[in-house]
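The chain below stands alone, shown as structure tokens; this is the form predicted on its own.
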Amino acid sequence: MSMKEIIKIILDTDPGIDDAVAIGAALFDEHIDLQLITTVAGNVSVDKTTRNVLKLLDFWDKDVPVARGVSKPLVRKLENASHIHGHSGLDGYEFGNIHRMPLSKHAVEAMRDVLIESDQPITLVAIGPLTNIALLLTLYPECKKNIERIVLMGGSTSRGNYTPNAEFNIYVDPEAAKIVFESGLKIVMCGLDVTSKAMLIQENIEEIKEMNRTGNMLYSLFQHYRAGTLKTGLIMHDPCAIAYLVKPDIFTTQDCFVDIELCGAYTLGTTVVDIRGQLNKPNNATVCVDIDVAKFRTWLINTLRKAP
């Protein structure tokens, strides 16, 4: 990526304890232009999503528009990971009074606002249920012709977190996610196998501890944060799609085709991703396979060394 090269964003998102880590990703690295924050119900309700969206912006005295999304998956009901991230959605630290307000229009309708007034294409970033962004879709196809892709976090090209089979953000709305794969857009998909290896090990986390205000406040929510432990390190899910924005050399992946199991028992919100090319269907996503942990571990410290 050339120095000059600004990435253009609208950030979805249901924060959750490694949600907070990517928006301080997106907001302190020099190469994003974070223009818009949009909350889903995912890791707790949405009003604990987009109240936990605005204590960062506070804490980080950032202005960047936030917009309350849906408060439930498009057909099922919510199942929350609260037992993840504890009952606020980031417990461990007291932020204090919010002074910062959601705009008075919906998810949907400001992304569809800042796509049609955009002079060019803005990659959509989703870390949490995609139902914000099927939606958008579905009720705007217009704006498709202004989204450079969608970069999502979720799914699994092997087992899931949620269910054998299932990760969390594609299980909660499994109707979405198909939606969204099924768009025709150029997606990028973060799952499990590169996301479970982009660990902080204990040594990163405690050199995030004492290095500046953020990395305090951060220390305090891992405390909290069940994705892994202090000693064993902890599982950074969500910067990874903010990694692959930046440094996408990072990352190996591969093109195939990618679709969500709607129907089985025990493998609803599966995602099928076709490696071998067995289902001679065209490839829809490319697909994030591998990651290097060193590298990665070094932008993200980096980059939250840039707050304040």
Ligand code: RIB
The other form holds:
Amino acid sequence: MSMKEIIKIILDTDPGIDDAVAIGAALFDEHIDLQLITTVAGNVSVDKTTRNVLKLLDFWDKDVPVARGVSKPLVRKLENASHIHGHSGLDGYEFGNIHRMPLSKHAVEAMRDVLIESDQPITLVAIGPLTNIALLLTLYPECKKNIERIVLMGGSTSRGNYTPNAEFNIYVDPEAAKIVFESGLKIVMCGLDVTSKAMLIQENIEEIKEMNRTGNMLYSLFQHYRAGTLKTGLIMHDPCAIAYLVKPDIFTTQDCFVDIELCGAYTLGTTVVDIRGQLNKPNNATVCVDIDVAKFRTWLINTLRKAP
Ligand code: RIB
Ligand code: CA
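Could the form predicted in complex with ligand RIB be shown next, to go alongside the form predicted on its own?
Starting with the chain above, the whole complex follows.
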């Protein structure tokens, strides 16, 4: 990527410990211009995900606008992942009192306003359930012309992590995911095929710990993060979506038809990825199928090193 290329993004997130790493990478990679952060219910409630974004912006002293999003999926009841991220969603580090405030407008209105007012197309990066994004596309379809693409962490070409077949972000709001994949927008899917390989291993974690104040904070969070273990490696799901923006060449991708299973007794929330084109349907997503893990680790650690 040329030094001068800057990517304007809106980040929709449900922090979440891996979200926190992704937010840090988005804030400190020089190629990313983070225009707005919107919060969604997912890992924990939207009250907590919103508070967690504000805690992180206070920690990094960054004035990115934050808008609170939906508190539950479009149709189903909220499933959370507090067993992975802790009760607060960012267990392990005491951030102290929150000083920043979210915007008074809803996340969907905030996204619409930023998109409509932008002089160039904006990339939507979704690293939580897709409820806010689906509502934006449904309520304000006129925004689509200002959306460069949607880069999302979610789904899988094979197995799931929340159910045998479904990945958490898709499973929480499969109806929202279907709306997004049927939107006609350019979609990049960073699913478990790549994120489950994108692990920080013990030597990386020890290096991060000593790096700076950010490394020390993340190390404390990692003690409570249950996507992997400190011994076998911690899975960096959400940072993969940020990596794709600035290091697309470390990913192997395939354009495929993707749809979302909405009615299977055991398969609800499965991303059905037609890798071999057997369904004869038009491709609607660029699916990441492999990642150069060494280059991912180098990028992530070097980017976090730029933080205070
Ligand atoms: O399946 C992994 C995804 O679910 C990540 O976005 C993680 O933060 C959780 O939201
Ligand atoms: Ca997330």
